[in-house]
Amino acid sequence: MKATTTIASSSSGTPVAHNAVPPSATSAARANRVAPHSHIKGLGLTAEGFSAGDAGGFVGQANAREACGVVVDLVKSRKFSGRALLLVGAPGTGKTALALALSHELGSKVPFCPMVGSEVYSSEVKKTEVLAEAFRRAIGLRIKETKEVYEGEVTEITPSEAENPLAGYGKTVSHVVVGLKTARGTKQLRLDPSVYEAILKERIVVGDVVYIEANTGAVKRVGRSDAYASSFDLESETYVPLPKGDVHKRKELVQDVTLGDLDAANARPQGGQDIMSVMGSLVRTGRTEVTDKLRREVNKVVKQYVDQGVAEVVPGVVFIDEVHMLDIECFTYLNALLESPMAPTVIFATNRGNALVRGTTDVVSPHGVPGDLLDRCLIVKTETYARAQIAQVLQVRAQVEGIQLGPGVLDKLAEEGERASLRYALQLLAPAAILARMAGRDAIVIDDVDEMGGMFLDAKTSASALAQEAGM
């Protein structure tokens, strides 16, 4: 088969030819693509809670990882919602690593709401409006709902058409006779025309999957017969097994939503299908302040729907790096969300060390953060990593890179970051990678490495050489 080739215009107009990329090579260019902390997939911790050594992507910091540990049960048996854990240390040490390894520990199902200090102060809302709302996408809340559905193999779609009583000529769909198929039997359904509507809007065909919800007449289509299914099908198709049971059955529809999604959908003004309300809606800003009236609304009706058995609350996390950027009006702002009935686990970060508490001119404390508010922190330490724990973790960072290393280069690098920090040398593989592949090489050399410290300064070096440069 032939590369074909696509033209599409550029930013400037002029046309810019494209070869059409094979998927497989569009997924290794996927897979490839790491990120900082792309090796962490857990604590690494045993079925006891102690520290499994290097696991998890995770080098050292056992302390560190057995209290984030016994923070994931407290979270699970739903005993720390409105409490925090405070991560302190330098720079480099693994602190944002911790708390996306809690996140992977508690699942995909529990919210995780990360954010940075920096971010509250925005021109849009107000610094308290974007920490509640942190704290609300950080609620879950888990709807079950029984449905009637009918569900099956599409085998019939016969509209049946009718005179229009408005116009004089033409002809209306009145119904629409639509057949289904299980492994069980089949069944005839007569349905409403808006029904069929939907199944032209889905693009269903006979030999789709669907289901129709018996008391709204919504269609979702979940794919293709794999009664269907070719070996010589070049198509993009999703094929499932023929649905079990009969037709008409009852079905147990879970979603997950949060406070957050919940308290944006009812603050958007709902405006008409005029030209002026579509226009409105495009220029209006993205952000809309959420009041405490609309929120105390929202939680009304998730209080019923709790006490019905109908959904469930699932508190989740809130991650604040860099926790000494906010003021004190936000610590403030801080102690009354911890204390509010739904609250979910906040996890700070910081590397300071005594520091003054910004927007007060007097106030010195521990990490910047005032007492009050440490006071209902557990803090927990994570400590400087010493040369054989960094050569470990380049080691873990070339291995998920893809990245060779010569004779001698781990210890060299290891090396690099004792002198400078562990980011420094971290940040020396991929360039060095680079420059070993121009040189026709697949590993790199240890000249590679002395060669990027040429071009590259650390920020020790920088810091020396601007301190020089001041003092001539």
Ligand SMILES: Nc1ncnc2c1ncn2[C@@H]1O[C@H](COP(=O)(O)OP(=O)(O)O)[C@@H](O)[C@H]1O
The other form holds:
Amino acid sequence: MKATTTIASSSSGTPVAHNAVPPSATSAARANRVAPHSHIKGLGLTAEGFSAGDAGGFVGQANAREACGVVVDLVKSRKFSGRALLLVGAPGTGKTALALALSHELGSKVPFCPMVGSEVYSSEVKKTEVLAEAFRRAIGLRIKETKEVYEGEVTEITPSEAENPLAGYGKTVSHVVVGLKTARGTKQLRLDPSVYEAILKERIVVGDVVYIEANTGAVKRVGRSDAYASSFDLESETYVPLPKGDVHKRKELVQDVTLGDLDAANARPQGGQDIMSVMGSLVRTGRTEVTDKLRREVNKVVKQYVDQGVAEVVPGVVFIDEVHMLDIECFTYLNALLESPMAPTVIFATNRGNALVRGTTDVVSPHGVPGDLLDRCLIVKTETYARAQIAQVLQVRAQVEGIQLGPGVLDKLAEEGERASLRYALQLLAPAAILARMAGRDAIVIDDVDEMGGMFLDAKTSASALAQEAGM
Ligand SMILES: Nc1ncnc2c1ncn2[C@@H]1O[C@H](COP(=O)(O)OP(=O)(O)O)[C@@H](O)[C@H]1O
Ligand SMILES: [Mg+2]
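Since we've got the form predicted alone here, give me the form predicted in complex with the named molecule too.
What follows is the whole complex; the chain from before opens it.
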């Protein structure tokens, strides 16, 4: 049985030029979302908290992983408040990766808010304001609502074009027909052009599982239907089963927003359609700036939501890389932030040994962090990698990026990694793969690596080359 339903979007439905991605495009478009840490799925520890060989996308680094596992336990049992984790180690030893893995271990929808110490130096915003905002963005709010939705696996996306009555040439989309399939049935929906715009924006293609809110026309991509799951162990895509029940139903929706999102949405009430639909007109002031007063008002509403059982607070992780770049003012403020009742888990990272604390003239302290903050930190050191481990990381990355390595290439790259740095070797992967493809080969061969090594220098080689020229 097939029924056709029309959803008119609440917005005025301005005509959209139909010139973007053709809807038949496969999920190849999504392949380019592979981020440098996409292979990291967790700390890869056993139930007893020991590092179980190479797991969770992690290679080696057993000590640091186990230490982070202890921190996860502390956070979960709420014994980590007022403290912070400080990761120290040479560049490219997986500090950022560990922080990310730690946040994965805390739960799948836990907000992770990374920043770099030097981000606080802006001429427009106060240093402390930057830190406060990062902390707000690391506190999630999970809001449950029951809504009328259409949910299912997309079986077709067919936009219908019509002559544009206003502009002479060009066509506009008059409506779009979307087919949705669930375990129980299928349904064809005739939708407003603004919904089509949302579909293009979310990069939805046939085979994705989506839901469309009936009264707002907001479209959400849940994941890819597991009928399309590939056999790779490591992938950046999330696969979901075919939804049960009817296409048209009432569904408990869980929205994850952060306090930072709410602050911003309330300061600029025109943007953030999703969030505003959740919180309604939360504070509705004419304010255009996030102030402490606005934050307190948002907190008040959030507290009401929590008391009513509608929302749940999910403390996330704030990750401050290059923490030695902060200055004494920031460190003092951090002490205060750490003690606030709704603080996220705080992780710092640095590759400095003893350093001058910025903003002072004579205070030299380990890692450039003043003593009173250091006292609150658990310090974990990451080890540098041996060649075998570099090879393993490269292997995992090649797999995630879908790059095939010819005979001997892994050894060659690992050698480069040991000589220069792990990051350098990782960076050679992608250009070498392009070179191989241009030559019509599927796999990278040693010559590709050599050629790339000649083209893109590692830091040590390029610096010594310049020094030589200057010496002549
Ligand atoms: N033990 C490891 N296992 C798997 N991948 C790793 C490991 N250590 C580092 N990497 C990867 O190597 C790259 C550099 O590590 P990164 O975490 O950025 O180093 P750092 O933050 O210490 O400078 C990243 O792509 C990271 O995911
Ligand atoms: Mg890093």
